Amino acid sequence: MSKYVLRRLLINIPVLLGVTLVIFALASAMPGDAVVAMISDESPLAEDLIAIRRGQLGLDDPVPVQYVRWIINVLRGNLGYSYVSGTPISAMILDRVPATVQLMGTSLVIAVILGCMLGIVIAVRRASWLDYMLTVMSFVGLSVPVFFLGMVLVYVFSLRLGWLPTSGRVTAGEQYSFVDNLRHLILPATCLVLVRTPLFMRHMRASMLEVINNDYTRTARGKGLRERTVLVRHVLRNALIPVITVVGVTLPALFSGAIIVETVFQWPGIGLLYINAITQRDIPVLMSITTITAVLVVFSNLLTDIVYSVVDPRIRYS
């Protein structure tokens, strides 16, 4: 396994590598001048000024030389700094993980265990008007857009009925409280949770449909177990690893967040701080973001593949 690992890193290391050159091209193609954008209107746009700020953020550097002082440093940990505010971006970063971790890491969890639980329910009971039910209503949820279903739960529950706030993750000019931050995570954290549990229960029936029948359950059955320990110890085990797959893609966003519900409800994560990045044109911040979430993507692909080994003895890696 030591092997498989340290093999997996040294491939990965041109991926990165790749990833890191598509994604400073593409910054660097970003129409506009990011100099002018910092500028506001109200400030004169001399030339002079232009120019000596572009020397001061290395703008007028070959592409090439470029890239190359930025991917030193980011080898070194120095993110940069932020075009707009001037702050260290890994400090502007690290303010808004707690943030989308919370809502993330709430909404992945109880969209993973409700997801599984209704998908093996409705494999056990394939063809029952239960199944026919949360088929349709899992269609639903997987067509509804995620903007749309936001804003309805907004006007329903905050400005109709008035139960919970409408964005932030506090509420402003009051002191922090427990209860006042899951008032304020309800909302965005229903609204993955209604997106992501259809996903994770389709996976799971279409999975345990597959192995419920296999040679290997029948014969647990005709062994005398019972059908439970059959479900558990035979069928459940082997039906994870496609569930598993779905997970690891969706670990990632456990950094980078969900940019539209964060941006719907003002949720104060790394999305939220992705989209005020690209509307300020503060691309340094853009490429910190986008390069630890591909960075998060090998490392999340290669915990898939380890957690694969642990749930199907049958998998072994060299």
Contents of the next structure:
Amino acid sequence: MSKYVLRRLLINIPVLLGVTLVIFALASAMPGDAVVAMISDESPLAEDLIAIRRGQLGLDDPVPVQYVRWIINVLRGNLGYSYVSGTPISAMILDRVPATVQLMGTSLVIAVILGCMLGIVIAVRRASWLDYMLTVMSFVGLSVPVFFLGMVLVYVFSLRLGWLPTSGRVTAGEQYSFVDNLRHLILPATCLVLVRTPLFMRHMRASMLEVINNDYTRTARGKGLRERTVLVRHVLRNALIPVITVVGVTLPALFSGAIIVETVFQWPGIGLLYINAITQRDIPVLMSITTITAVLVVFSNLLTDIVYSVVDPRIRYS
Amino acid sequence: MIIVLLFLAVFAPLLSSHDPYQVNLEIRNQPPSAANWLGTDGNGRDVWTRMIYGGRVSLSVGIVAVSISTVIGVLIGSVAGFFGGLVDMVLMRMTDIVMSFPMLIVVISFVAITGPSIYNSMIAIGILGWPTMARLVRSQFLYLRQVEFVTAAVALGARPPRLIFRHILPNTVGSIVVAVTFAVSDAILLEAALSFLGLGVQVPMPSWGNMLRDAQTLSILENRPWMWIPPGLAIMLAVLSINFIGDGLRDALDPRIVL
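Mind pulling up the form predicted in complex with the partner chain next to the form predicted on its own we just looked at?
Shown next: the complete complex, the earlier chain at its head.
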């Protein structure tokens, strides 16, 4: 087992290097660089001064050299500085992590639990009116654009009914209070839950139906076990395995955040930071977030595989 | 439903006497009326007209992007599935990598670097959307590769290209069509998201996504719902109806899947 994990880790190193290479190559192809970004409009500098500063920052070196230097810095935990504000990027990101984890964590947990439960229910009561209704609803849920849903929620619950705040994480200028924070959380979290639940529900349902038709389920029933025992111990435990993958795929989003939802609700998470970095052409921030996302993608894939082998003893790695 | 939307998009010029780009500051922010069926936006442009023209843009981005991703996906999938072995392994690892990244982040980075425009969104969505198709085609190929009529064709001396294009590929068309339908609805959603973030289709060219973007301020959201509800509903209906078509096609073309 540990040998397998180690090997997978080693395989992923070239993958990650490849990804960072692509990110770096694309980023250096972008117009504008650190020096140009640092010059304010009020004090235009002479061309030769710009050139000197470029040399000091090593921007005259060939791209491969710059890449190696960047990667070494990243490994040391130094992500560089924002072009726009000049603050260290690692601080900027750490600052945003709690907001994103709060929003994504809440909505992901609710969506997974709700989606799996609904999926189990409609798989057991297949072809009932509940099944049809939820299936149609899940179609709608998968078809509605998140931002439109968010706007409708804001329109109804904030603007028309006035129950909840429209945006942000806390009321500006007020003393922080947990209740206030929760009130801000409700709408964006609901938005994400509504969009994600159908996904988990459909996977859960399909996976349940697959297992229900298996021979061992028939055997368990044939042994005279209670239907409840069959469903929980034999069907559910096997049906959950494929769903783990679906959950695993969504894990990196815990970090990268739901870009669109964070934009609609101005939720100060990583997603919003990313979008702002793009509109301001803040390339180092962009690169850092993309790189961290890449690392997380690789690790969550690895984690998914490990969990897989723990819950499913049939899978053996040699 | 989708036929209605397509009809509206194709015959947009005939269905509206307004010009989608015509700014008329005298009739800004008008609620729906007989002259402007869905009212006007902040620049006095007719919302109905912009919506059906926006439909043209959104649907064409979806279709072009999916055409690109289908061609790439089918090619990679057939080569991987047909030749197997090392070729398969390398191609599938590539597919896994592309697939495992959050699509939106990659597309956004691509567009941010190449510059936002309608063509770049088409290309970005197109060249990143192929993995699903590639996997599907590959799995079909793995199965069809060992079916009797293919073995017979091999015995008759058919070469790989002929085997791929004449014997195996035609048998995968059913599944491909189903996957294409779902891909189109995904692409429309993605384009809408990009345009909403201001990274897709650029104003003044209308698209459903950027019409919603224009309505993001609270005053418009609260007092002028005619500006943002129609395009939002349009996206939803387009995606929903395409998904239903895909579902129906799957039932019709693929009897093996039990849902």
